[in-house]
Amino acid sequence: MTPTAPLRVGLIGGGNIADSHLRGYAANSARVQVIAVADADPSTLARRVEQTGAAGYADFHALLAEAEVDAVDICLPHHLHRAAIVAAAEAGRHILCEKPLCLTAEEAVAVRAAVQAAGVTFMCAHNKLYLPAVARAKELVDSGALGEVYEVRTTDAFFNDFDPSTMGWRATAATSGGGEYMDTGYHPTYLLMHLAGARPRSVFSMMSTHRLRFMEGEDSAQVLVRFEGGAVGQIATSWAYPRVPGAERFAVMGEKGSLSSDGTTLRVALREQEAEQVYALRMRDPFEAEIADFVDRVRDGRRPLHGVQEGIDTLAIILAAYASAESGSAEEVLAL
């Protein structure tokens, strides 16, 4: 890869989330190109090959062995992430991986070891970080505008119309790793940690299945997280019901004031200022921004916003939340 040549990417997994990723590649086509696709389902593979014009492979190992790619984008079902990450790292390819990082503490340790040994760029595809409101909020928190952070709240809830015929691998814990919290709930969890700016220490949770009773695992979760330094995080996430009208997607409360956002507008209320500051931020497709940032990080070697350790820390919160729901007590977050 020359400094001016487009980054060559192999897409591993052509399921639904690949639509969003491919949209991001199309928006950055002068700088990055999908030249290979791997998927075990023949009809999915044929559709993605026709869509991209890329070479098709029925197995990602063949893609890694034969395709001249600089990086891979892993969009596989959850239970296949570890194997694909390790294989890609051992092949010397840079990696963008959809959430979750993997499913267990043991898998997380193996993933980190492979990535560190290979010295490749590894980036978690945590697309909510690329919402302009989130980026501006993080700048304000890190600048000290709110002072010491006391509490952070995040919410991600929607009415999921899955049924037994359409839920696929997400219906079973062995392939999904849990229920809604391991899936959609992953987003408000990494966002909570990002805004808190600290490592998680302990978790208390309550899991519920209100509506999607045909699936294994919960369709809703309420989670409390204590961070190093004392800040507390609250997560509400569900497939059973939509987010309450007017409820913020995230909020941060600190010693000097607070901020909150519905995902687009950011509101900042500081005690030393009479008027609330309102930022109506220009929206950008977060996947477009995510892909652009991945290309930049690979080219200049800068550490991703969320690399392998942030993926591990997010997973550690979720594993502690599942343990808490089972025990009925607060659980320590494993220091992985």
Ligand SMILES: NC(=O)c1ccc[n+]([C@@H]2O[C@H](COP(=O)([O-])OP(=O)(O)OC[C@H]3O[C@@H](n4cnc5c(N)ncnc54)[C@H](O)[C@@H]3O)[C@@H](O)[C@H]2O)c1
The other form holds:
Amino acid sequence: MTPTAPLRVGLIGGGNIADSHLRGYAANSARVQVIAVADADPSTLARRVEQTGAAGYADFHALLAEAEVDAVDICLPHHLHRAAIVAAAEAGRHILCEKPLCLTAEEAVAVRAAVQAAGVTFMCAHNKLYLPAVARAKELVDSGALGEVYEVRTTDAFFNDFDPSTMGWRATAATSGGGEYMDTGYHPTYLLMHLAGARPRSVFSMMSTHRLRFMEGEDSAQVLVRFEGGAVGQIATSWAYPRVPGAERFAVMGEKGSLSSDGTTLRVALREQEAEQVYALRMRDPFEAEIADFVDRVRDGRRPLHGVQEGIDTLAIILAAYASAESGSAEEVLAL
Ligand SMILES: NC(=O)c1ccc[n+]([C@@H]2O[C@H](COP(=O)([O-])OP(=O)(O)OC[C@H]3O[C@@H](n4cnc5c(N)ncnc54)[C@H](O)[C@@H]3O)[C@@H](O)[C@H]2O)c1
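Instead of the form predicted on its own shown above, give the structure for the form predicted in complex with the ligand, please.
What follows is the whole complex; the chain from before opens it.
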């Protein structure tokens, strides 16, 4: 990697989410280029090769062995994340990886060991962190504007029209790692942790299958998280029904006031100020911002907003939530 040449990326997995990532690469094309693509499905591979002009590989091990890439972007089904991260780290490549980090505590420990041993940049593709409303909210919380954080709420719910013929690897727990909560529910979980600004300690959850009964896992989850320092988080997430019109996407309640957002507008109500402040933030494609930030972090070696440890902490909340749904009791979050 020379200081001025664009970063060379290998895209591993060219399915649905690759569309958003490729939009991010196109928007940052002076600084980063996808020069190799791996996908096990021949028609998907052919489509991505034609779209990008990149070299195509049916197997990501071949891409890592043969393509001169500085970094890889992993967009694979969940059960393949650990193998791809470990192989990429061992090949000395920087890594951007879609959520979830991987599926189990054992996998998480193996991933961290490989990334640390290789000394490469590892960034979780936690795209919601790049929503302007989230970035502004985080600045306000960290500035102490709300004082001590008491409670955080996050919501991510939509009507998912999957049916058994379109659900693919998401329908089975062995390949998805669970159900909706391991998938879409991952977003409100890392967002909750980001806004709480603390490590998770214990979790209580209730999980349901309201509508998508052909799935092995749940289609909806309600999760409570106790953080170090005492803040409490509350997550509501579903594929069975959409977010209630007008309901917030995230909210933080603190000692000096609160903030809330529908994802675009941020409202801040401080007790010492009479008027609520309303920030109508300019929307930027979070994937464009995420890819730009990944290139910056690789170039200057700064720690990503969410690196391997935040990926592990998010996964640990989710694993504790599954254990709680099973036991009916609050469960400690594994300190990994
Ligand atoms: N950030 C978001 O909002 C968001 C949205 C959707 C998906 N995702 C994440 O992106 C990842 C991929 O999800 P998707 O919806 O794009 O899935 P997908 O099934 O559409 O795409 C996965 C691709 O991986 C390929 N693949 C499977 N096994 C392979 C192997 N061994 N080697 C190379 N390629 C292989 C498949 O052929 C497929 O093209 C998941 O981790 C998912 O959670 C994130």
